[in-house]
Structures are given as C-alpha cells and as structure tokens.
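Just the one chain here, laid out as structure tokens, in the form predicted alone.
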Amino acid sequence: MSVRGNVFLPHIHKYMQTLRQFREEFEAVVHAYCAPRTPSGLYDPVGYILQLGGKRIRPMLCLSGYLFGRDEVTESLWRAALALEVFHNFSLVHDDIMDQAPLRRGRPTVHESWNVPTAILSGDVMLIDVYRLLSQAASTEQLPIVLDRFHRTAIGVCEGQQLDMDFEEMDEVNWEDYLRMIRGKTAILLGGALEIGALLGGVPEEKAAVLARVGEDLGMSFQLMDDWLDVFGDPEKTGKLKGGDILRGKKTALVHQAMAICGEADRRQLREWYQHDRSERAEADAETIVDIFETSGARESVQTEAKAYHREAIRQLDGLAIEEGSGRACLEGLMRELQGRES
C-alpha cells in the first residue's frame, strides 16, 4: 500500500488555501493510499477505517505546523500528515478491541466487521507503514528529531491507553490521575501532529516545541468535550451509541467531575453502577446516571473545563512569536472548528 509518483496532487499550494481545499486534497491522498492490495484480509481493513472520514484533525495541524515555516505545501508534508493519520487510526482498531465497541464513526468497528485477530494485524501494518512514510517525509537532517518526536508521542499515547484501563478496574480515580490519562491517550498526538508538522517546515525547535503544547491543550479540551458528547451529544451526529462510556462503565470526565461534587446518595449510586466487576448495564439504568450528571452540575463543570483548555491553547499561540502566515490562519481556523463542534 504505497504512496508513489503521481497519487499526490500538485506539489505547490498558494499561500492562503482554505482548510476546506486542504482536506479535500488530503481526502486524495488517502484515497490513492487505499488502493486494493494484496492479501486484501490485510489491506481491506486499512482502507475501511481510513475512509471512514473523521474531521482529519491531526493531518490538518500537522499542515498548519508546516505552513509556520513555508508558504507552499509539498509532497513530503502530505506524506507526514498521511503517516499521523494512519497512527490515529491504527490506534482506534486496537482501542475499539480493547473497549469491545460496536461502532466507529457510525459504521460496525473493523473487529465486527472481519474478526478480532484481522483488526490486530490490520491495525500492526498501519503502524509499520507509518515509520515508511515519515521516513520518506523528512529530509536526512530533520530525520532523527523527527522519529524522536513521533516516539515519544506513541509511547505517550500507549501510555495513556493503559492507564484507561488500568482505571476501568479502580473504584475510583482522582481528577488529575484522569487528566495525566487523556493528555497521554488523545492530547499528546494533538501536539505531537502540530510539532512534527513545524519542525518539516522548519520552525525552530523551540518555537515547534511551544506549538506542541498549544496542540496538547486542544487535546485536553477535544477529548473532555468528546466524553461530554457521549452523552449529551446527538447520536446522528457523532456517530456513536448514546450513553455507550455509561453502559461500558467507562469512568469519563462526567464521571469523577460527578463523584466530586454530587450528594452521598448519588455518589453511592455512581460506585455501585461502576464496580468493575458489574456486568449488565441496562439502557433504561443509565438514565439515572445521566440525571445525576445533570442534577450534580458536572454537565456545566465539564463544559467549563474544556473551555478553560481551548482558552490556554488560544493564550500560548497569541505569545508565540512567530511571523503571521498561513499557518496560524490554518491553526485559528481548526481551534474555531473543535471550540463549536457537535460530533
């Protein structure tokens, strides 16, 4: 499954494209990437959850990371923006195995759809080509900076995947333990996408190091936001079971913001429905878990702390001294999108 030769558009891009025509190019790049190949029990997987769709969050700051240093967008960030796409995604097979969920995206997850050892090994060349891409995207020079940043990205990420389940086996979890959780599971990559993008661009290190944080901080925001639309958010559009985090008994935001500022009674009932040997969860008892995420405030409380994430990210790229340029348009516009987002 090669990216090669004519598959990417046109090598240079006027300055001020929108992130529309940016992703409708990428939408190209991955859709040249998904070309059938053989064995297709291998490589049919890989193409289904590429073109799932998704918002393509992390190509689009890795671009906007780039366009920090250069005002044209080549071959070589595509394949970058491609390989932290393919990471996200191969992620999502081995984390949907892991939560045994039905649906990605409103589509039977890769595990439903084939079988669980396919998803594995699915998910494992994904993330082999994923050292291919980056590999052909950085120059002899920006290489080992580039594959330091990426490992430590991954590893945070894996890292923060098994503090989620280490946390679905604890009656409880205290408020920071949870947010060291979600930088590492969903934030880092955020950052991690940004920074990698700036640093092919050639942003000094420094400066791309101050544009990971700014990701990292929309990641924190993304995900509290992502654990409110779980339940509070509209099934149509976010593609997800209503109430799935409740009916997994995943200990979301909602949860520990819960835990900490509900009456005894209620907080007696949340340790009960998440006792990690619990194994039924009707739909119709969630309703009471719902009703005290509401009546408890953490609905708002939760809320209030993704805004305080998006407000920081906005702060730290207001001091980052850096010429104005496509790359922040690119960037404002992303925050503007996630800040308003229903899915």
Given for the second form:
Number of protein chains: 2
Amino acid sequence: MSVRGNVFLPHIHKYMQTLRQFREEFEAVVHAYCAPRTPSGLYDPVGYILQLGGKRIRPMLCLSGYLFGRDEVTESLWRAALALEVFHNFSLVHDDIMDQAPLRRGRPTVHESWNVPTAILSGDVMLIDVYRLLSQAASTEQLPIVLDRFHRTAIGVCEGQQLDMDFEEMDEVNWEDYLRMIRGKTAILLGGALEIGALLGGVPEEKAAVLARVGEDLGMSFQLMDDWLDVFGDPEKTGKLKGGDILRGKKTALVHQAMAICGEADRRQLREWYQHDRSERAEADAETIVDIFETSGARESVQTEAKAYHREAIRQLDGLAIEEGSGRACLEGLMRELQGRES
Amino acid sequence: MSVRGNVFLPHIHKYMQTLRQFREEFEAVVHAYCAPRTPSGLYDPVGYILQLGGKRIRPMLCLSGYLFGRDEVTESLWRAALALEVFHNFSLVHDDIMDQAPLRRGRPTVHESWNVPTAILSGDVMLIDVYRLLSQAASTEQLPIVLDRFHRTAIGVCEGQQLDMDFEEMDEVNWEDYLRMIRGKTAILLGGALEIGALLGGVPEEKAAVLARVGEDLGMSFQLMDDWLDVFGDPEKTGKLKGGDILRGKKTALVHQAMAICGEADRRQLREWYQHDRSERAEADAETIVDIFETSGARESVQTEAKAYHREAIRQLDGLAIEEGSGRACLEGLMRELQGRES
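The form predicted alone done, now the form predicted together with a further copy of the same chain:
Let's see the whole complex now, leading with the same chain.
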C-alpha cells in the first residue's frame, strides 16, 4: 500500500489520531523543557525559539520511526524527539546569525531580539543539551549506535551550511552540487530523525538505514518546496517575507534551475541580480526575477524535481520488508501532509 | 607526599619523562586530527586554532586522571584527551567572537582571520566532534557516565560565559559571584578533564569525583593567575597584549578585589574606567588603573587567593586514599608547573 490515491482512509484516520495526540503531547514536553532557568540571559532565548512554533516535522519523523518497532510511545521517545527538535532549533539560531536573517516564523530572530553573543551561546547550550537528551533516550546498548548516527547527521548539517555559504560567494553552482548542499543542510536531519527513532524503537540497523534514506528523500523534496514556497507560496501561511530569498540575493533551487535552462539575456539579468557583492536589490525589480523563474520553466521544473524525490521516498518505503504498523501509517500520513503543504 | 618543598625529586623526574613524552605524542595526535578535510572553509579554522599551541593543560589533566587507574596510556585516552582539547578550543573560538577579541596566543582569532559566520560554524563542528571522540574513547559501559560528567562540565562552561557577559554590564559584582563565574568558565573544565580521564582509567566514581574537585580548585587558582598575569606577567611569555584586559575594560579578579578593598577616590576612578558603555580607554591612563591594583593591595590579594586554591587542591589530593602511582606523580608535577607558570 502506498500514499498515492485515496485508497487508505483507515490508515489516514489512524495516523491523524496518533499524530494529533502526539503533537499535543509534544507541545507539552516542549513547554516543560522551556520552564525558566538561570542564568536567564542564557536560557530565555532557548525557550523563545522553541516556542515560536514550527511544524515539528523532525519529532514526528522520530515518532514514526519509533512506531516501526514499537506499539506505543514511551518516555525514551519523547526525549529523542525533543533532542531532534532542539538540534534543529540550535541550527536555526546559528544559521540566522550567519545569514543575517531578521525574521524567523514571522518573529524577530534570536540575535535580533537579543544580540549576536547571546545567540551564539544559547545555540551552544542547546547543542550540548541535545546530547544529554539523546543519552537519556537510549539504553546503554543503544547509545553508541544512536550517537554514531546522530554524529553523521549533525556533521552533515554543518557541512551543508558551509557549502551554502560557499555557494553564495560563487557565480555559478551546478545543480548536482546544489543538491549535495541541501542534502546536508536539510535532508540528512530528516533522515536521521526517522532512523534514530527507528533504532530506539528496536528496528534492526539495516532497516533503520533504509528509513534514513526515505527520510532524506523526503527532506530533499521538502527543501526544494521550501525554496519554491518562498516565491510562489502564500506569505500568510509561510510566515516569511514573500520573495525574501530573492531580495536577500539567496541562490535557491529556483535560481540554479533557471540559470541552467534560461536564455542568455535572462541569464545575464540573473547574474547581475545575484552578484554576491551587490549591496542593494530593489523590491520593484524583484518581479523581473520572478518572471524569469516562470518563463524559463524553473518554477515547474523545481516542483517536478521535488515530486520525484517524494516518489522515490515512497518507492523505497514500499520495498521495505517490514510488517505494516502504526509507524508506517504515521509516516505515510506525514508524507501526504508534507506533499500538500503550503507553508 | 605533597608537592611542597623539594622532597620529591624522583616523582618529578618520572612525571617529567611521562609528561614530556605525552606532550610530544599529543602534538602528533593533534597534527593528525588537523589533516585537511573538505569543505575546507569549515575545517581549516579547526586546524588553525588547534595548532596555535597552548599549554594542553586539559589533555594533561585527562592523562593524569587516567594514570590514577592505569599503568599505561591506550588509544582510548588519546581520544578523550583530544576531545577535551577540541572542546576547550571550540569555547575559545566562540568566546573570542563574543568578546570581540582580536588576538589569541599572539595570532589573529578565527573570526578575524576568516569571519564571524565561519567562526560560529567551525566552532559548532568542533563541539559536535567532541562527542564523537568521547564516544569512541569510552567503552559501552563507561559511556553513559562519561557523557553525564561531560555534560555537566560543558553546561557549566556555557553558564560561566553567560555570567561573564552579564557581569560586564553590571557596575558592581560581589566577589562570591565573580568566583562562581570563573568556576564555570574555567575551573569546571579542568575538573572535568581530570575526572573523565580517571573514569576512563577505571578509577571508582567517588574517587573520580574527588579528583574533579582537585581539578576545579586548580582551575580556580589557574584563572585567578590568568587575570593577574594579564597585568603583571611578561607579554613575551603570555603572548597577549600587556594589560589588554584593562584596555578592553574587562572586569577581572583584580578589578573586583580592588573595588572591594580600595578607598573611595580610587573606587570612583575604577567605576569610571569600567563603565560598560565607555567607548574609549586611553593606553596612557591604564597606568593609573595598574597603580590602583598595586596600592589597594589587589595585586597581592588575588595572588594570595590563587595560592589558597592551590593549597586546597593539594589538601584534597592528600586526603584521597588511592595508591601512589604515575597518575599522582603526573598531577603533582603538573600542579607545580601551573603554580610557577609565567604565561
């Protein structure tokens, strides 16, 4: 059974119940985690960023993975799910400094609300606490492999961020390199969340590794759509400035695709807009860039590529010889949700 | 037997041999760790900061702790010693951004040589790698307790740095709060290095905890002397700008002591100099501040306090019912070295 068509309503129903309940309980876990601590200058920003909301995709992937091996959620899963969300938020806090981003989920970023030193240090304390949460989530036997998988994930995220910064300074980046960058920056963590959940749930290592690949492909699809939604999504739903990536001169999937397929005149215009030392980009002129994304076919092409990754995730999941269970139902429902998302 | 007097030459001899050899081998371990990796923008700064030198105190404390339980050094100890040095350097890279420090060990800091985003991200990757090294250093049975002790250490370091930043914005900080801050910022890591080494070497938990306190007291003494050497040390040996803390308006132990014991006129002058929003401090006027440190008795008082912590470390070590061994010889030699240090 796959997530295509409408043939699996009972699955969806079960998943929706499980996920809705999980989301509510997870918010309570986050809330408890964010109780005031001293020194407040260090911990207030942690509570702030974690309670800005967000889709909690990584905790839900962790839950799905876990339910591939277990029938019900235990304390250990909550800690791991929290660890993954804290890690994700740590990376947001530090990335936002590096990208000089003013807004996150429609609110001021941590370094804007406080300052850069605070954002650095609060991010550090979050990263350190991720390992405490993971250590508490895993049994003594599970801990070495969980840490090993988490390490690969975390290093991948840093390397992806570095490539992202490197690419911003380059005039041209080929499509394959761009995909490698978003694999690190986004996809690896989604794969890691699913895999670590599965390992904690007792899923055998080889099968957990397949789930990691499923999560990565979902992540690729997710990131491509993220770039797409920045320009073509509804800002009321994304909570971001519409076309913010264009105004900041950020070279997203749309730019790289357009560069690869557009005509010479458009390419010249794109190059000029995205010159890395260009200091000002007028809002009025951004429309020209949006037009190039449309007319060159990049808009459609990026969406098509995102769908292809999504299909690949489904294909791998279908090939996974594992009993049907609530894990699979959750994951398929989550995939459906991600595919149809508008934010 | 204690480190007072000259009665333990055989000990010193053994320690010097062990330590000299360890230092050489440790540099080779660091060198191998710093082999070029891609993306170079991420890993070059890691190699840069780790190879700026430094006294390698934390690895040596880790070694000493280990030798309280074992007769010889194994691969596991090297990894832990490296983990502690990488962690220390991670904290230097991030602290230098926060403190806007231009120099570290007489060379440009990472954010000066590269830029702030690079310094943030390279620091992050170092912190992540610390956990890989620790995971590889510990056996499956040792790992949970090693991670627990390391967690307390790492959180303590972040909290200490936060207090340090908080205190910079306050007009007065009492001496006890100042001591609490340096305990976090510096002493806890020295204690943690000794304790983690001991745990990996098989020293029972209670005795490892005593060693942690010994290391902390050494760390207190070390940090007080660090503040002292910034003003009264030889810049050729410290590799730092003489009186750099004074010019940057950094409220060190000398400032807090002077504030506590000097007369009203001097206190007014200190307050004015250390106003946190004061933008310029002239080098010529710094001499007045040095004079206040001298005449108020702060110079002597800080040195006396440093010595008291050192004595307390010795007292606790003397009370530790553990067989004499090379661990004790190393530690005593190291303590002697720290006590007599000029940089």
